[in-house]
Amino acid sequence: MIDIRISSCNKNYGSLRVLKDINLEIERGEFIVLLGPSGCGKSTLLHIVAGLDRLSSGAIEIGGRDVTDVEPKDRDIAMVFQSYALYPTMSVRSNMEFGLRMRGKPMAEIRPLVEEKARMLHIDHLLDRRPSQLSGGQRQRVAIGRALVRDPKVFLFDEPLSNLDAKLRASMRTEIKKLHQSLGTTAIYVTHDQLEAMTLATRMVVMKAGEIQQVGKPEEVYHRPVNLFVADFLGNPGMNFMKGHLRLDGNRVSADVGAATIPLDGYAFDEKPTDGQAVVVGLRPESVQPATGGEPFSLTLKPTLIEHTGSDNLVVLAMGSEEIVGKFPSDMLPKLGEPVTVGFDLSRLSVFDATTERRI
């Protein structure tokens, strides 16, 4: 069941365009993250949803309602915010307690469900303190409590961990996570960061300069992205770009990369090759590794540089003048500049069209 249906969405400041029509179908349940650079829009998006921003055109429904024009208090929303937003002379039982309040829920029906919500979080200890004499952590939790007492239909959030440290970043991704397992609520999540998406998102929205770029599983995303500003996005360190140009031999292609000829026999075109096409190969730094002897498809490099990130090795390897990155296991760590034979997962292959950036 479509729980909120965002149509030809459009937003201009004046004469500049920040949203470009949108349009995008969430799923009763679903946990949806925007996902892109800063400046393409992405909270944006979200601020429409929640009725903070108008649209220029087009029309937002939530649970098959149409609420373009109904404020936000109407809209059976909660958000969570990066600031976190709570109210600094009040407690945090206050905090979580004040939105019931201004809707007139009686007090006897508030307490427990406030009590039950702290618990959830892990804050009922902290109930009487006020924000100041809270870590951010213990802030945020106080934010996303208020916003979970209010039992929503859709769950907002704004980027709600970028002023945590990194430790504390990953503890609350895991919270957040299992609380909608266990709500189930619709969420849409904004970030730039890759792996707080990765992480938490059932799908993912890039956006770039006000445009949809791709949607999908987060799987699908990393392993398939539909063009190269997606596949360049995603990954730490980045996807390796190999450029060249196709070579059609009856029904085999392979694509020339500088003096390498990589077979894509395996490869599943989208769009039909031509002899000589410009292309980009693009493959990620876990599908090039130490080779085993089994590999299909091999190459024998100089490391130029190796970087040791403790679960593993980052070894840059020269390929004539350019320089792809694969990743070693911990305990290999092979001589800068001496030859080492390393084999690619040709599985995992992506080959982009040099003119469109299109994958082909």
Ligand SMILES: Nc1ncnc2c1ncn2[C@@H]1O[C@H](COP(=O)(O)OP(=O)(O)OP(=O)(O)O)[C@@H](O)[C@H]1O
The other form holds:
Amino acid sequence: MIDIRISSCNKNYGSLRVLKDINLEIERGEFIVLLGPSGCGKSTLLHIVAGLDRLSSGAIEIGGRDVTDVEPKDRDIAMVFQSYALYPTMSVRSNMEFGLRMRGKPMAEIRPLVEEKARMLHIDHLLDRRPSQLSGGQRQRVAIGRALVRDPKVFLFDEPLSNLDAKLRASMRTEIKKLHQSLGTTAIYVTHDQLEAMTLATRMVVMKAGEIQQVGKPEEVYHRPVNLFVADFLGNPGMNFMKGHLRLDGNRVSADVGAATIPLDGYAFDEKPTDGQAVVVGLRPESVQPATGGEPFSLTLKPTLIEHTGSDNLVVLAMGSEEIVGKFPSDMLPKLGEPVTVGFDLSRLSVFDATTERRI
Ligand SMILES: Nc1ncnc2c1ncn2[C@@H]1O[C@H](COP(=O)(O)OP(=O)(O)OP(=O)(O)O)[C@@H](O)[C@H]1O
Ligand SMILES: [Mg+2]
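Okay, that is the form predicted on its own; can I get the form predicted together with this ligand now?
Every chain and every other molecule in the complex is listed next, the one we just looked at coming first.
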């Protein structure tokens, strides 16, 4: 069942086209994460769904109802802003009660609801304080609590955890995941944090300059990016890119990337490959591992730099005139300049046309 339908949405600020023909259907209960570089239009899209910004053209439906011309307060959505947007002169309790009071809900029902959500978010001991007497993380939880008590049809989150330290952020991420699992409310969530995106999303939407590049399950977008932009945007450290040309020889296909010839017999091409086609072969660092002997494809390369991350070692390897990065287990520490044999996980390759930058 479609809960949110965004149809042919365009948003212009003067001559600046901020959203270009956005089409997206979101099922009830989905947790959609919007991802993309700064300025690509993520907040604008959220504001349009919320009704805080007007569309230049297109339509928005929520729960089967066309809400394109409906006021934000009548859309049955709750939004958590990056800036919290709490009322500074009100206590935490009043902040959380406010939306419900405005809707005319009786105080006898509001009180227990606010207290229940406050307990859930571990802010029940802060209910009588003002926002200025709270830490950033506590404020963020009040903002989330204020949205939760509303029990809306749709949650919209704009980088709700961006001001938290790494540890609090990780625990809030888990809390949001649990909340979504128990409430099942449809959500659209904007973040810059890829771990947040990968762990929270039922589907991810990657945007660039006002356009949707790819929509899919996190693992699908991560392992089968539709173009070089998506491949490059996701993953840390980023995907290795090896430039070269395809060789077609009877039924056999390979990519000549200068320092090596990578067999592509097992690669599922989306488009028919042609002999001599200029390509970029992509392989993520975790798919470049110390060889154990059983690999169908391995290369012996010289490490030029090693970075310890704690959980693993990132090993930069010279490959012809280029370099690739392998992610080695922390107990596998090669020596600089001493050749090491690495296996390539060929099942994880991505091949892109060098000109169109599309996956082939
Ligand atoms: N009121 C406005 N007037 C003119 N241009 C605007 C306005 N609001 C946003 N923009 C422009 O629209 C584009 C998209 O902005 P938006 O805030 O949606 O980006 P974003 O993807 O949320 O970025 P960030 O990750 O930095 O929050 C940007 O180029 C921005 O400068
Ligand atoms: Mg934004």
